[in-house]
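Only one chain is given next, in structure tokens, and it is the form predicted on its own.
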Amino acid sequence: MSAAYSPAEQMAVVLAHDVRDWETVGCGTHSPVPAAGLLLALHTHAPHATLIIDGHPEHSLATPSDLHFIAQRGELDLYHFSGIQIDRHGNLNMTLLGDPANPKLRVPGAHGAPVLYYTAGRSNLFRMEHTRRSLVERVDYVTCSGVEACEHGGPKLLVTPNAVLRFDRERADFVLISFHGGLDLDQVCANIGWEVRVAPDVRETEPPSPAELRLLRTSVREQVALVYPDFVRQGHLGTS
């Protein structure tokens, strides 16, 4: 990755580009990068988008139930998801690692994610770790099913610090469409836990523009800090 911008900034820009004006778009807890992407889109090409950012003083809902009602009415256009594991078929694991009968680790769980994954118009996935232990052939536990989600909307993109993958609905797996600047394509593929298909026109990911970086490091940074102060202090969106 170029020293001119951080992996988080690259990811936020990719996610921002998929937001469309007038849409209702959101992300849940522990999602600073999608939050930055949503705010960037609002400041650039999607000024009329309705943002739902959990915990934000201006963009959060009164109760979690409100989000579920919006989604079940078909009014949630785009939502962002992650998990301790994501597999080639768009399945998310937010529950445990190891044998479900005797797990090595339990995590807080999915809360309302299964409802949202199956009712959002489309879903973009993100993972801050690009390794074979997080991007796996098959998740240890299917908290949310990618194939079932496709009956309504389903996954579209998977964005990591190294690459962007697009979900192929016909084959129900991900295709690598771009890798981030300064990285080696073979090494990026080697750190995915399945034999990933590479698009014939694979390319380097479009880097953040100077204008996007200025916004990420000023207006967007200030807004993200209201929800994720530690993330901002760590320098993911520039430094003070």
Given for the second form:
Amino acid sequence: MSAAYSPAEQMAVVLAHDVRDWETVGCGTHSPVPAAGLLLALHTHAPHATLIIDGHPEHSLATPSDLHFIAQRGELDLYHFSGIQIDRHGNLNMTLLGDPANPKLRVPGAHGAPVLYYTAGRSNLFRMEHTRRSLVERVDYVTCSGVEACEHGGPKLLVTPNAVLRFDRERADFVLISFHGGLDLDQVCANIGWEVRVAPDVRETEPPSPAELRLLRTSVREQVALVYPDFVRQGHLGTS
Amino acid sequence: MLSMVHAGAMGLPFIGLWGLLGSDLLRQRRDFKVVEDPFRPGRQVVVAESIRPDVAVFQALRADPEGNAVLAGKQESPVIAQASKRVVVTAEEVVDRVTAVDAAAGRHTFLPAADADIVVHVPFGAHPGALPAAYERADAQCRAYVEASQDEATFAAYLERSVFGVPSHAAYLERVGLAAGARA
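Please supply the corresponding structure for the form predicted together with its partner chain (the preceding block corresponds to the form predicted on its own).
The next block holds the full complex; its first chain is the one shown before.
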């Protein structure tokens, strides 16, 4: 590996930079990278942020409904979403692959995401696989609609192990704004399942700073391990 | 959807929801309707029918004969119990009296007797699933279930062997090595 940091660390740093101090920010199940990003933000520039990390003993609410109620009241500033497929228009598929009438695969489902995606002030998307099968022209099933979410909140960034895309609300379409260090831009674009627009000022993603890496591999790692011990054991946030 | 259960717990007919517009879920779910928002003319809103389950079953750490129960961890179960027409509490242990103070002390959830109809003593009632603060998930058995569920025939065989073919809960516990005498 050429880089001195992992794709998860790079993604966590990008997500952390979008958190502002004093905001209420959260992530749900199966979200170790956003969890790391939120904790990193808390340890750096956003010490007053309120974190809601599903399953975390300190950063949890009294009950799971509370997250939805906070969002419905308009008090959730930022939430993180993924999906089995994400498309160019910010639609998320958390339901099935193939023909909806006769699916090839069914996945656990939305858990209130179609409400949260709309009610959160803004949403950052992440996908741990940067491939044409996960980043698609059109999702097989629209669990959450990107365009409708923009009525109130809507997608902002889409972060993958290779790149950062930003949602252009006017054209309802993602623009690639940066690619991670050491990667080839053409290759990164070729692995996106649509003709992706590239920002005129596209650049390499700002890599994690030494201070950020130190935090990710110590305090953040410890906190992430409380929710995602396997993820930490696999060495995504350094090795102990 | 949680909001639909909350509406059921409040005894309301339906509930208005933010979002959901544009989701394919609306095509499949007959209990979701898109209507004009009566308070914001010209705008659409999704309304969802409330959910009132006929029966809800909760595995409790402890319960008393009145139906007061301690449910493991912090959870939504009291709302589901309020929404449900009948509530069965199956308990690891039945004791003389359970109070909200006991539940709070263990950072658990209290289910009051007012929301429960029937209490049954069922040790290891969540097995092979986990019951936090009591026992871990039985991975081997869960794996067998997942493997068997890959196709109809193997799943039918699994049900015959592990569910219908087991005459009682006591026989089930014996089969998985958790019968009273065998417990560590």
